[in-house]
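Next comes just one chain, in structure tokens: the form predicted on its own.
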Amino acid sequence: MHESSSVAELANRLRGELDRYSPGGKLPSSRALVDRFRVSPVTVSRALGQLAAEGLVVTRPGAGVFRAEPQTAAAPAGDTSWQEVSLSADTATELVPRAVDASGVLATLAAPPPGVIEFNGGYLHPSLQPERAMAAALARAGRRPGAWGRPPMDGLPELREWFARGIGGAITAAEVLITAGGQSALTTALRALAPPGTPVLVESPTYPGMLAIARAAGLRPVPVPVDVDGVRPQLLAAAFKATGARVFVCQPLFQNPTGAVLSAARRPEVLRIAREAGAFVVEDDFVRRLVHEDAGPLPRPLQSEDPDGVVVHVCSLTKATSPSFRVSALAARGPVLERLRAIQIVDHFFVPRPLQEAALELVGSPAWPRHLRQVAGELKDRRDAMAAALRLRLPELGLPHVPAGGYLLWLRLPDGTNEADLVGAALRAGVAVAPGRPYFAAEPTAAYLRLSFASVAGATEITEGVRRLRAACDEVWGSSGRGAG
């Protein structure tokens, strides 16, 4: 059993036994708990820490762990209704009111309840994460001279050089900034490129976290449809002309959620259209390192084909490692780089040096290419298992494209299906799925589901998850099991 699930299980068992002890009573020692439950000392320590965080036990160094005393009644809550007026007063003068909505992001960040299969996740399952390699890299990094000192504001030169080589083209280390994850880099880019109240062109459908960033900054996302070959150039040109936008955000490689790859024919068209509009292209290259084993050669980043500074490039190590390994890069050429650097420094100062040093240790170790090869094979197997299970058990769902990279499948629901009803029924059946609505900046073209095959334990869990989804569809569609359309 994985460490995190062992911790949760032990915490639940200890929580259920607390009534055996009077308030202030001492619990068994950690060694006794290790022997009784046959778990590691680390598991015991983390489980007790979880109970302490919940206020159920108190840890006294050198004495042991005790059941917490009953808490006294909390003081009456104050009146916070004044905040409704204060927080909304400035929207009357804003051209595009700021809207901070994290619901679309939380759908992929929040862990599902115990026993629920996670088809809505956005990160690798713990069994796919290079935990040992990351731990070893962090340990080596911590021993480097100066590892705990202040890093250069733009990031460690060696790490910037590594990212620059990965981007290719004429990009140099001097044109790369180290940032704390892709979400942070996208936030910096939009703040630098688009003033509040202006439009920003986005793919449709697209990543909800990017829509949330734009709206929180007071920008107006304008959708541009994509198909299996990526964004449609004619519609992109029309959108620039109609809106006067100066920014287009796209994911040219294994787009989220469709899995589309911007075709070779469209790549130069997108750059030409943006250049003629005097606009920037923000390239979110978020899953380049999650290519599948059967994929052919990958297209280079758009920025490697852009000598004129049209593209602002974002890439990250997070998707290929762990949600907590938040090291990414923001690359740009020309005067815009100084604006990006200034916003990055003001907002975040710098990425902690030990994490940057650990990233250097990780990507420079023999474990890194081995990890990428292993993940490439595992993702292909899981993708194939999910696609096969869906075709067998849920042929009513449209699966127009099976990508050769990334971690998700984009499914069209039968006409008339209520996404919210199906998502709720799926959760009751024991599988968490992501509805399609949050991926659209405007009205959706149809009802969709996004399913992740990377955040589950393996093919067996995928098969069971699809079986549970079939039961949920039967509940929503009726006992016949046929789609509403």
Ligand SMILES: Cc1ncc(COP(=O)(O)O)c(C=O)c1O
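Numbering follows the first chain given and starts at 1. Just so we're on the same page, rigid core means the largest C-alpha set that superposes within 1.5 Å between forms. Quick caveat: nothing in here was measured; it's all calculated off a predicted structure. Compared with the form predicted together with the ligand:
With the core superposed, Gly416 shows a C-alpha displacement below 2 Å between the two forms. Superposed on the core, the two forms differ at Leu18: its CA moves 2 Å or more between the two forms.
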Given for the second form:
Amino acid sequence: MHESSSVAELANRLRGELDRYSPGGKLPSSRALVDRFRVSPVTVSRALGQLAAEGLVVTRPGAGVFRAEPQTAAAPAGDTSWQEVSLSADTATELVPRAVDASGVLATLAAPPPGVIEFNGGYLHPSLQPERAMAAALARAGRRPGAWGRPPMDGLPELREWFARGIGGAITAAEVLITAGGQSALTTALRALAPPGTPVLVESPTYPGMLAIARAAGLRPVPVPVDVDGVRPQLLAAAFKATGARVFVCQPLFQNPTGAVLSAARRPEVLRIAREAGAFVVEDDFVRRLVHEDAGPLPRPLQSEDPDGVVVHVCSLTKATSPSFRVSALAARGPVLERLRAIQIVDHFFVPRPLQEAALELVGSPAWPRHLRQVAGELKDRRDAMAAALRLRLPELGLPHVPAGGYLLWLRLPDGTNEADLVGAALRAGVAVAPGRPYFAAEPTAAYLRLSFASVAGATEITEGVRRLRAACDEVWGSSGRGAG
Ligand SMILES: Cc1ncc(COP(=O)(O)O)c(C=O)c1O
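The block above covers the form predicted on its own; next, return the form predicted together with the ligand.
Zooming out: every chain and molecule, the one shown earlier first.
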């Protein structure tokens, strides 16, 4: 039996038997439980740990495990309705009201209901994660001298060095700060660069989690369209002129959601336009390590071509590992680095040292390049399987671009398709997909779906997921008379 299910089963059995003991009474020894239930000592200790966490038993080291005394009655529920008024009152004085809304982020983080195929995930399926290498790295990290001590506030020097080498150009370890995942690095960057009430230029469409950060900080996201070559420079220049914005957030490589790569011709233009506007470019380099096997040479991070400190670079290890491997970097040069450092320390102190040590162990192990090579091959296969299944079964959907990196396909729906209806019908048919609407800071240009091919178990699940999506489209188009044919 799987370890976690045997823990749950044993915890259930013990829970059901607790009435046999009086409050404060002693439970049988761990040894006795091992013999009676024929499970390992680890399973017994984890099951008892679970009951202790539920407050049903207490453990006294050296004495044993005892049934807990009954709790005193819970306090009566109070009246929290005053909070509604309090939480809204401050917006009266704000130029751009802060709106804290996690729905855009949760769409890619929440686990789908059992049996539902996850085309809306934002991370690698567990079968693609380097679970053994991460576990080994964490174990080795825990044994490193000083692993539980306080790390240097900016991060472990060797880890900063590793990220700096990955960025390239003239960036040095001294210009890198270790942060807790891309989301937190983006939050720090936006808070450092744009005061509340000001505009921030964003690609359109773009990552809803970044729009959520901007709105929660009281910023006004202003969309600038992207095409297959990335953001459109003339429109970027016009947006800077019209808004006076001092920040542009950009994903030059395998943009979320379109998969676009900023073209070689546009890269210097974007830097020049931002420089002339006196603005920063926040470069969210979120999937550089999820390049596909058949990709050509990748463009370097934009920051490596920027000597003047225009670019604030964000990159994270989560996408190539696991959402829980929350280690990332913020890199910048010039006085802005001090601002970023101060905000990072005030808001977060530092990234837990064991995780930083584990990151160093992981990226320094022979398993790391092996893992990246394996993922590159798997992602290419899954991407091809999904694109082929979509072309065969859903030719009505527009697939303008098949990227050579990342984990996303961005599909245009036939005019008149109601995204929300389709997403609901898909879920009923057993496949979770992301609607396009949250990816637009303002009115969307059309209806879209975003599909992930990395968060599923493999090609068979992809084919089945597309079959279910076809059924959902038939249901929605059949009722509206659109799309089919
Ligand atoms: C474009 C983009 N940037 C940043 C992130 C944040 O990722 P993390 O905080 O796990 O590094 C995500 C997650 O989906 C993303 O899609």
